[in-house]
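Here's a solo chain for you in structure tokens, the form predicted on its own.
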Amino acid sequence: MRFNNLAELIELAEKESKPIYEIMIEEHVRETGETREKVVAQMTESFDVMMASVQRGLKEDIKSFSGLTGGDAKRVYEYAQQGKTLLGKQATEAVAMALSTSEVNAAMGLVVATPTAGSCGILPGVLSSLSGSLGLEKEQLVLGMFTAAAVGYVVANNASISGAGGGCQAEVGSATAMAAAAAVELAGGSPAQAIQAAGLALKNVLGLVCDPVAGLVEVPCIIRNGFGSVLALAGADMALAGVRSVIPPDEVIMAMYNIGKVMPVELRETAMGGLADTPTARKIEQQIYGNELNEA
């Protein structure tokens, strides 16, 4: 890649007068030797999987194998159709679609890790929402995925996208930043505004711990995906309005990495602390694992 951080990505995009998604497509073509058509076709396949997971969670009675989660996506989506939401129909539908994808993941369904399975709902939730509110075609939404991928690439190579390595900030935080940047470019914003959106969104989840109840990617992971979709849209709107992060986005990523390094192991996907160590969580854990837990 010709860029290693977000500042270099903006510089490259502005120098060549191209959106971030175009830079990312060209870099992928350059690195793999594949044609542009094939690269876009591969991303389109991923997009189709995303949208299928969104629809499945909204239409089917999804229930996770543990029985802990399922059905919330349908509840929120139906509530959104009543026209009485406090967030507004678009944002509430984004929440529903993010929950939907995450519930499908918890039920062992097919999803696209963006950038992880634990944060798989945020980008499809935002993209699905924008499809309706902005009247975007499938081809445009696929381009937005390349914008998201560019941000994800930078985060992964300069910090972490692993809950075990950096807490939930690394998973839900990264996905939120990716979705925020994609939303800005899809709305006609500049590369600089897209990166500002990523920084604004990411810095508001710094310190978020990874504390899955019973060690499963369900509670609180699914709900956090729903909230992440709203945060991404808020970051995008702020950036489009001209709001800038006082701390440069690359430094926000650096801060996330440093926070992850000092985060206790109990709060990094081990189910030893946080919500996973509450009395209710321990009862749930006992109900799921029973004798296996006692023997361990």
Contents of the next structure:
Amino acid sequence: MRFNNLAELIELAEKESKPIYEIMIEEHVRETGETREKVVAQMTESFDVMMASVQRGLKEDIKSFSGLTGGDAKRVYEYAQQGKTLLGKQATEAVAMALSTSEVNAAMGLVVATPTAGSCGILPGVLSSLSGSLGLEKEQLVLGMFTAAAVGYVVANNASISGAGGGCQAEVGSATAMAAAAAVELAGGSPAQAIQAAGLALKNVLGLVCDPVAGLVEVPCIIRNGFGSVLALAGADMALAGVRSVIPPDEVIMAMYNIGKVMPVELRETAMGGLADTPTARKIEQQIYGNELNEA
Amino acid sequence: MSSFRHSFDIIGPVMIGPSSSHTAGAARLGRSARSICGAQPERAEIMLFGSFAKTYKGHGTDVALVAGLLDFETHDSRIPRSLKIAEEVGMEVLFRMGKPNPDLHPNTVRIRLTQGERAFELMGCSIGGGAIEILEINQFKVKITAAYPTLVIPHVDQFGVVAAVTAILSKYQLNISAMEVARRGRGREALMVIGMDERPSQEAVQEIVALEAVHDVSIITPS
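Okay, that one was the form predicted on its own. Can I see the form predicted together with the partner chain too?
To see the whole picture, the full complex is given below, headed by that same chain.
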């Protein structure tokens, strides 16, 4: 890749007068030697899997691996159809679709990790909502996935996209930043605005810990995906309005990395702290595993 | 080198949930170990560390590792049933918890496989989003991301083996992207690890296996 951080990415995009997704596709072709058609076709396949998981969660009565979660996506989607939501119909639908994908994931269903499975709801939630609000075609949404990938690439190589490595900020946070940037480009914003949106959104999840109840990717992961989708849309709107992050987005990523490094191990996907260490969480754990855990 | 190389390391893998690091990454680690073994292992001893040890049940890490040992890819719908399938095909699986070790990545696993008289060992970690790093093979320290097809070649440390192997790859016009060689001592057991841009043909592999100093060739492929 010819860029290692977001500043270099914007510089490339501006110098060549191309959107971020175009730079990302070209870099991919250069790195792998595959044709552009093949790369776009592969992304389209991932898009199809993503949308199938969105739809599955809205139609089926999903029950998770543990029986703890499921059905919230349907609930929120039906509520959005009544047309009286506080966020507005499109943003509420983004929440429903983000929840939907995450519920399918918790049920050991087929999903696309974007960038992780624990945060797999945010990008599809935002993309499906945009297809409604902006009337975008599938081909355009697939291009937006490359914008998201470019931001994720920088975060993954400069910080972390693993809850065990850097807490939930590294998963839901990264996904939110990726989706925010994609939303800006799909709405016709500039590469610089897209990166600002990523920085703005990421700032709001710094410090978010990974504290999965009973070690399951369910509570609070699913709900956090729902919130992440709205946060991404809000970040995109702010950036499109001209808001800039005072701390440059690359430095926000650096801050995320540093916070992850000093985050106690109890709060990095070990189910030892945070929500996982509440009386209710411990009771749930006991109900699911009985005494098996103690033996381990 | 960056651990995440391009779009599909970020958007992807297409996978059975619920966790890219604890399920998809674990399946890839299991499948890598299986590749080194070259066949269905008869027995697998799996030691989990850090977050893997703490959350493996909820994240399906145990199920995914065993799925990988059965050669399933990350999107295989049989993953949730892997423990049962392992039983059916007669693969004995044992899980152990490793002592906490702050020097290890929080998602680390050590897999010992036996197949007849032969034993294999792989240690690796899952670094996020389904990406993995292999840190040890048969107690040789390595650094493999398994993002590209990787040749693993146990051999005897002697003059000219490395040149002979690379000559064969060159003859088939195969490009090497990374390479490591390690040995237990002069003239003793050694290991060559070669990252490739593409998977070598069966023909090329057979030529390498035919070299006198080479014990075996296995290929770890991205999945």
